[in-house]
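Given as structure tokens, the chain that follows is alone and in the form predicted alone.
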Amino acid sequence: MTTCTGCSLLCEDIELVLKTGAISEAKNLCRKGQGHFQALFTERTKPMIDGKEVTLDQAIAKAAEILKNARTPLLYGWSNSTLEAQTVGINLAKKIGAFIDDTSSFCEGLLMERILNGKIPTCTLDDVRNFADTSVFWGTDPSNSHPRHLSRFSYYPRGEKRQKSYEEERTCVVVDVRKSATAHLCSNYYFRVPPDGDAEFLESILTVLDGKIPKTGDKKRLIELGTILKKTEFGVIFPGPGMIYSMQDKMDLFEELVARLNEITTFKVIPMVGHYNMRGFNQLMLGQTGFINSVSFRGGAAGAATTHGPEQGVALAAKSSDAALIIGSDPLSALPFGTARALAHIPLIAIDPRRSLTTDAAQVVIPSALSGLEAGGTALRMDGTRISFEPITESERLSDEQILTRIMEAI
């Protein structure tokens, strides 16, 4: 039995039967997680130093004397590593003078803010199989991006108190820009909002909620979604990127939103987190410096965060940074063009069990183990809940925590 470390649900009932080359049998692993544990017989790294193969010590060797030299290095990534991972990568940037920053910098990070800080209720996943009788997946799709989902936590399973589940006791909404595969599914509710149009339909919503006609929109479908909304015992809204990027700096309008639908009734938000780590690393970080991330150890006293801001984040910090470690994404494929580019034309060391775009430019590349398969860890799940795993399978790959932790004592 093990945990898949594929996306932010962290499926515990994993049993796989690994052999040479392949995985030979699989239960409870959806398509994403095969393809995620498939990596570990296909693509993997090897220490490198400017394209050519070298010792994983002269590798760590050469990071260190990277990261020693630099004036502004850049700690970027972590979403894909554990939380004793992130420990030691937080160290290492007070240690440093770093900027530290990770992928929620770009996606979840303005809602989870607030939910961190408890601006926004929150609850668990369980808590969602046993009471929840409304889900609302809002700029999602998670039979594409969180295929057990649906399956194990929002709409299919008997719950605790729901035990007639989809059938008669739960209803799934679907707001989206298109007709995704968890909109063909929850066809009778699904909303179409157009691209950049989510603070519209929110504020029809909030209308609606105030008893009176919207004033845009299809408005007999805007007052069906506002009586589901009413009627609901338990509701849980589940915003994805698409919906956190269209709102960005309207974000207070979504948080006005959930006050009022629990001003009627109950209703919690959970952010639809991609990497299976995200949460962990800005929960680590809330508790150390109060910013969850986009953070600068640069001058600080005893490794107190200095500033906190844009300007510290990875879009701006790449454009004045002078070298970079990389360590659980891959930003040269994920980011946009400026910020990928700037980050290509300084030296930067990769740590990943995989090959990607970032490490086929990296002047370094440091192999390390998988997480869930090869390394041991814990995790926070997308809802908050910690999760531990081991290792099934032996390897002689570091985890990214000893990585780190041979880097930082070398400098």
Partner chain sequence: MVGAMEIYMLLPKTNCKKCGLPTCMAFAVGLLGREKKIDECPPLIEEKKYEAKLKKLHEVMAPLENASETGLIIHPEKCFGCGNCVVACPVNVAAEPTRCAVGLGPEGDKVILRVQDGVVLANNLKECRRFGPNKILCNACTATCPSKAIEFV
Second form
Amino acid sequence: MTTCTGCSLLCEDIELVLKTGAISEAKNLCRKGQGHFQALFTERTKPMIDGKEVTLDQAIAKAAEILKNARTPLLYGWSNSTLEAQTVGINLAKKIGAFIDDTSSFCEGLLMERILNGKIPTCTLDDVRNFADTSVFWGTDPSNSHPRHLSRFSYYPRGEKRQKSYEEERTCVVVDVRKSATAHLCSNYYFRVPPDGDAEFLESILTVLDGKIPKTGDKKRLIELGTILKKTEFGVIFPGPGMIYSMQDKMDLFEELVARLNEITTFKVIPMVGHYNMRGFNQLMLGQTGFINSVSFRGGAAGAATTHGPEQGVALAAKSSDAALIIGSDPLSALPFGTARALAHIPLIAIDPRRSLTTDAAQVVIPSALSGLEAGGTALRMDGTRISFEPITESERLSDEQILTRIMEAI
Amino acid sequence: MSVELKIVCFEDIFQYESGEKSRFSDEYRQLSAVILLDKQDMASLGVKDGDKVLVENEISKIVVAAKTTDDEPHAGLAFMINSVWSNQLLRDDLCNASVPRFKGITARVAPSQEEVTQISEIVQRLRA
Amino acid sequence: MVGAMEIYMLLPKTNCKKCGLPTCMAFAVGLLGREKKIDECPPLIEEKKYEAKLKKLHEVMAPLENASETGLIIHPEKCFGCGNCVVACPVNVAAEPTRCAVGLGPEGDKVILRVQDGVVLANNLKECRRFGPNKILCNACTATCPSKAIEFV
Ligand code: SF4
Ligand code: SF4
Ligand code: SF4
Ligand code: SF4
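Counterpart to the form predicted alone, namely the form predicted together with the partner chain:
Okay, now the whole complex, with that chain kicking things off.
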């Protein structure tokens, strides 16, 4: 069995047969996972300095030199690395007094922080399968982003208390700005919100829960939604990027809604984490620094206080750093123009199994093994469940953990 | 003729799969460099499926292919798949809670005779 | 997917009964259900004036001819590989109560639907509830599919 690192569901029931040059058979792997593992055979990186192929040792030595000479280095990526690699990464950041951040500062961080600090109740996906009778997908389209979410946990499987499952015992609600593939599956309970309209929609739900008539929106349908939520035995809300970007600093209102729902019945929240181990990074950082992301260790191990805030997040840190190490991420293509542009103007060290816009622009490229296939380790699924996996094929490429350890030793 | 639109980004499994295999392929560009418009906005712009449009805001500009959605009417609102193309239009200034506004791009859309913006052009702009 | 009305429009619409059915509409329904074949309508085959219609009819019927005996058509190019159909299919659930029933991919080979290489694959179609003398109108796989990758004719 193989574990798929294609998204934060970390499916463990994958059967892969590898032949030289291709995956000859992949059972149970969804289209997204299939694409992810195909990366093993397309556009692999080679060790490079300034666009010229070098030995791995040379690339590692150069990376160490860049980081050592940088005054304000940034270490970014992490959500596609194992807990083991992240641990070394945080130590490296401490040692060299770097900024360290992951994709969550752009995305799920706002919600994840509240979950990890216990302000919003959560549960595991296995609880969802066994007990949930209402799932609310809010600002997310799992059919495209986490393809097996509905089949493994939230809608179609049978569970301990949900033997009749989707036929009789489960209801799915979708709140989104567009009628996504998932919304088509739950079309009876699809609620369209205008862009940035999530806060208002949420207030309307609070109103109907109080037995009052909402001021805005389709009153009849909102009352119907209120009834579904109230009748729920075990409900779970899955907020995705769409909801979080729209709510932003009004996240307290969401906390209020969840608290209100829990006065009536049981409601849990699981954030729709994208990358396979974003949650792992957030949890490790919280344990070590008290913050889930966006931290600066400036001052180094010598002990200057760690700082946290927007200035330590990648969007601003990219503009104040003089070098960056990017691991398992392609910020040049995935981040907004301004941040991508700032990163493209400083010396970059890119650790990645595969060619990307970032590896193309990097001064140093270090090829890494692909987690799940060529390297093992541990990661936290979106619900916090710890998943360990072994590599299924030998590779001469080093894992992220080994690469980071060697860079650290060389500094 | 041009219209001012809000653009919301979303994820698509086929485009994602293609990007995992290569960010530099023609297939990935064809799947990514697309803006989904409401019928009414297509009509006001006088474009049909596959026609090129220039999407421009204070951050940057790109040329992509226009396509009609089959969603319920949503004039004034357009959709783009998350990709390096849509990210060109994205602000990275922070809101109170330090989260950049990935959603809610506002841009002007107009018919264009130019070819779809190539990834090499985008890379040049990022490095310029 | 083509409907009975669309097929009807391509028939002679004379209700001549030579096909053994009372009306052209009944024949259209028969074609759709694959109980009848196009060449069972003699006027359509023999009379030159229906040539264009005949050609078009062959075109619209082509996808149906690829369908399995149960009428199941799979479009792998549309499939997400999400496994919804795998987990929802009652035959799969009965065959693998500890796997498909609880959301996992199947281990054995008794199931009808499975995901392989990122897309759905159908086997053992004779087990499908829509098949055989005791057939029922099961639609668990099509109703749970987010991408219309499975259809019945
Ligand atoms: S759902 Fe996610 S983890 Fe599971 S197979 Fe698909 S991509 Fe991989
Ligand atoms: S033989 Fe052809 S034309 Fe005559 S009734 Fe049947 S379908 Fe209609
Ligand atoms: S029709 Fe029913 S029994 Fe047949 S394959 Fe689909 S879900 Fe399974
Ligand atoms: S056929 Fe539909 S339900 Fe089945 S795996 Fe493919 S996309 Fe999912």
